[in-house]
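Okay, so here's just one chain, in structure tokens, the form predicted on its own.
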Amino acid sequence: MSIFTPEHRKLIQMFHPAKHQEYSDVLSSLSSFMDKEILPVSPKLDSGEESIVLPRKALFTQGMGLVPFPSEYGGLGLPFSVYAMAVELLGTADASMALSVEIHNAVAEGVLRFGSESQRARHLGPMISGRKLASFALTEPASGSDAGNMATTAEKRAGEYVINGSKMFITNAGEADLYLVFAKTSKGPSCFLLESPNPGLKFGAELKKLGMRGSKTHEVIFSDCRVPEENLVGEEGKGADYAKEILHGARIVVAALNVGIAQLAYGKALAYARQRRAFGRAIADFQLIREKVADTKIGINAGRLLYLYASKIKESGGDYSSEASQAKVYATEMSLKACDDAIQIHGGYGYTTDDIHRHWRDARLLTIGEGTSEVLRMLISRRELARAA
């Protein structure tokens, strides 16, 4: 059975009635590839038996990176909500690949929105086609949520910037061809495109993680790392604003990714509950198991609607910062609960079988990355109080 379900088709028809067949065809084609080529290798990506590189490249060849970007750069120009749903499907196939692609496309959106025309012309085509892999370098060893307190510096010298400092927990690091780097200049936090290799760009050892093991994560170290002046993205001192805007969109996509994780864990739990017998009957017949099934299904549907709602506001050009954060907080916490319930339904097998508990391990990161639940609750409350004033 395809990971692109009749439920997805219904939602496409609801949100995009005029072009629902076109968008459904795109998602169905992508999901068919994911079913055949990504889902079967997902356990091996988690265990390290296979590398993410070749299947990710094949996924880009299928057009995954093209979905939300304008046709003038080679993209399909489809609505953001369709792209978010594509990431949900990818999250069902393999969460670590979905994370790698989400980070990559967040950088591409940053270049599209804030880069110069020459930067867009040079980088966007290769990025969205997958010929160049991108990485988002914002978090530092001592400043995660407090990005305004970054210590990495960029000093302007004779037509170039010299970057010194380090970034931590950077997805796609060591593999990426292009890094969107945030560093402080004399005018404040600023944003730069850094191409790899570069003599001043180095990487710490690969970080060992609880989950999302298919994607690579490293410390990134800048030691007199020189970038041309024209690699400044936008204006000096506006980097914090650009990061916030990029992250608002990324939070919608992370919410979608988590719905995908929850969907896969739910499907496995449902199948197991129907075939596992105890006390003479299937455990799916017991009321407390049925309660977990019901709660998970409610959560998946609610998370999906939240990220689609935030996507539609983004598409309309409205302020979606609160809605994006709401979608991320709800979907990430829902996904953790769904995966935990899937482990509980599987009993001892849930705790000892990698292919069950890896979904919880993957989901666990995403209440932290792209804005912790605690920080996002502050953002939501601040935004809602301002709206009510």
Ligand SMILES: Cc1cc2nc3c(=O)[nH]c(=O)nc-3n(C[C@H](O)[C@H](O)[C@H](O)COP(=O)(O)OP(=O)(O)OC[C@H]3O[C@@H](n4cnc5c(N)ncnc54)[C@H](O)[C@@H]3O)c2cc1C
Second form
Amino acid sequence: MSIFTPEHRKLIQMFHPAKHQEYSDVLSSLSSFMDKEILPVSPKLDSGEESIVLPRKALFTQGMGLVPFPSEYGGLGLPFSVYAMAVELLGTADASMALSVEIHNAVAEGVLRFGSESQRARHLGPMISGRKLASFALTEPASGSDAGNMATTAEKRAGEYVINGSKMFITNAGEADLYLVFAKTSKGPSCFLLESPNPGLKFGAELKKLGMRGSKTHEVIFSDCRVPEENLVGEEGKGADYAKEILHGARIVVAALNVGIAQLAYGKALAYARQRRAFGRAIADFQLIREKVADTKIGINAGRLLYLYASKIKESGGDYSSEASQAKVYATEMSLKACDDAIQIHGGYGYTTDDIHRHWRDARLLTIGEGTSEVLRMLISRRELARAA
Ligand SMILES: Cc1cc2nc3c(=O)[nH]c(=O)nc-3n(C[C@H](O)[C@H](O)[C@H](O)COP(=O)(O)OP(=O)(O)OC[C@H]3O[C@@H](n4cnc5c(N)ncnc54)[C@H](O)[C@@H]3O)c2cc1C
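Having seen the form predicted on its own, could you now give me the structure of the form predicted in complex with the named molecule?
Now the complete complex, all chains and molecules, led by this one.
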């Protein structure tokens, strides 16, 4: 069965009645590539037997990076909700690949929204076609949630900025051609496009992770790393605002990614419950197993509707910060529970089979990355209290 299901198709029809055929065709074409080329190699990306590089390049060749970007840069110009659903499908095919691609695309969105015309002209086409890979460098060894408190500095000197400091837990680091780096100038946190290689740019050893093992994560170190003045993105001192805006969109996509992980774990649990027998019947006949099936199905549908709802507000130009965070908190916690239930349904085989427990290991990242559940609950409550005032 394809990862692009009749349920996905029905939702595209409901959310985009006038253009559903066109959008479904794009999703269907991407998902048949994922079915054939990504899903089968996913266990090997987790075990390290294969590298993400070639399948990710092939996926970009299929147009995965083009979906939400305007046609003037070579994109398909499709709505954000369609892009989010593409990432959901990719999350089902391989969560690490989806993480790598969504962070790359979040940087491309940042360049599109806050970059200068010459930055867009130089980088966007190569980025969205996958010829240049991007990395988002905000978190530091001593500041994550409190990212505004960054220690990395960018000092302006004769036509260039000199960056010193380091960034921690950076996805795609070492592989990327472009880094969106946040560093403090005399006016506050600012944002720069740093092209690799650069003599002042170095990387720590690859970090060993619980999950998302196909994606690469490193510390990024800047030692007198010089970037031309024209690589400043937007205005000096506005970097924290740009980071927040980029992350609001990325949270919708992370919610979609987690719905994708849950969908895969659920499918495996359902199949196993129907064939595994205990006490003379299939375990799917026991009510306590059925409760897990029902709860996971409710969670997947609710998570999907929440990310589509936040996407629609983003598409209409409204304030979607609370809804994006709601979708992320719900979908990441839901998928963690769905993957845990899938392990439980598989019994001892769940605990000892990589291809079952890797989904929980993958899902575990995203109640932390791109805004922890605690911090996002703060953001949601602050926003909702302000709306009620
Ligand atoms: C595999 C991986 C990939 C990543 N990729 C990237 C990337 O590409 N780019 C990037 O910039 N970053 C990346 N990150 C970093 C990630 O976004 C941060 O880990 C995350 O924002 C949390 O920051 P922290 O780890 O410093 O935790 P901290 O901010 O130190 O938080 C520790 C704990 O304290 C809680 N806490 C903090 N403040 C509050 C508060 N006010 N109220 C209640 N609780 C609070 C947190 O919720 C958390 O539970 C990645 C992380 C990982 C693990």
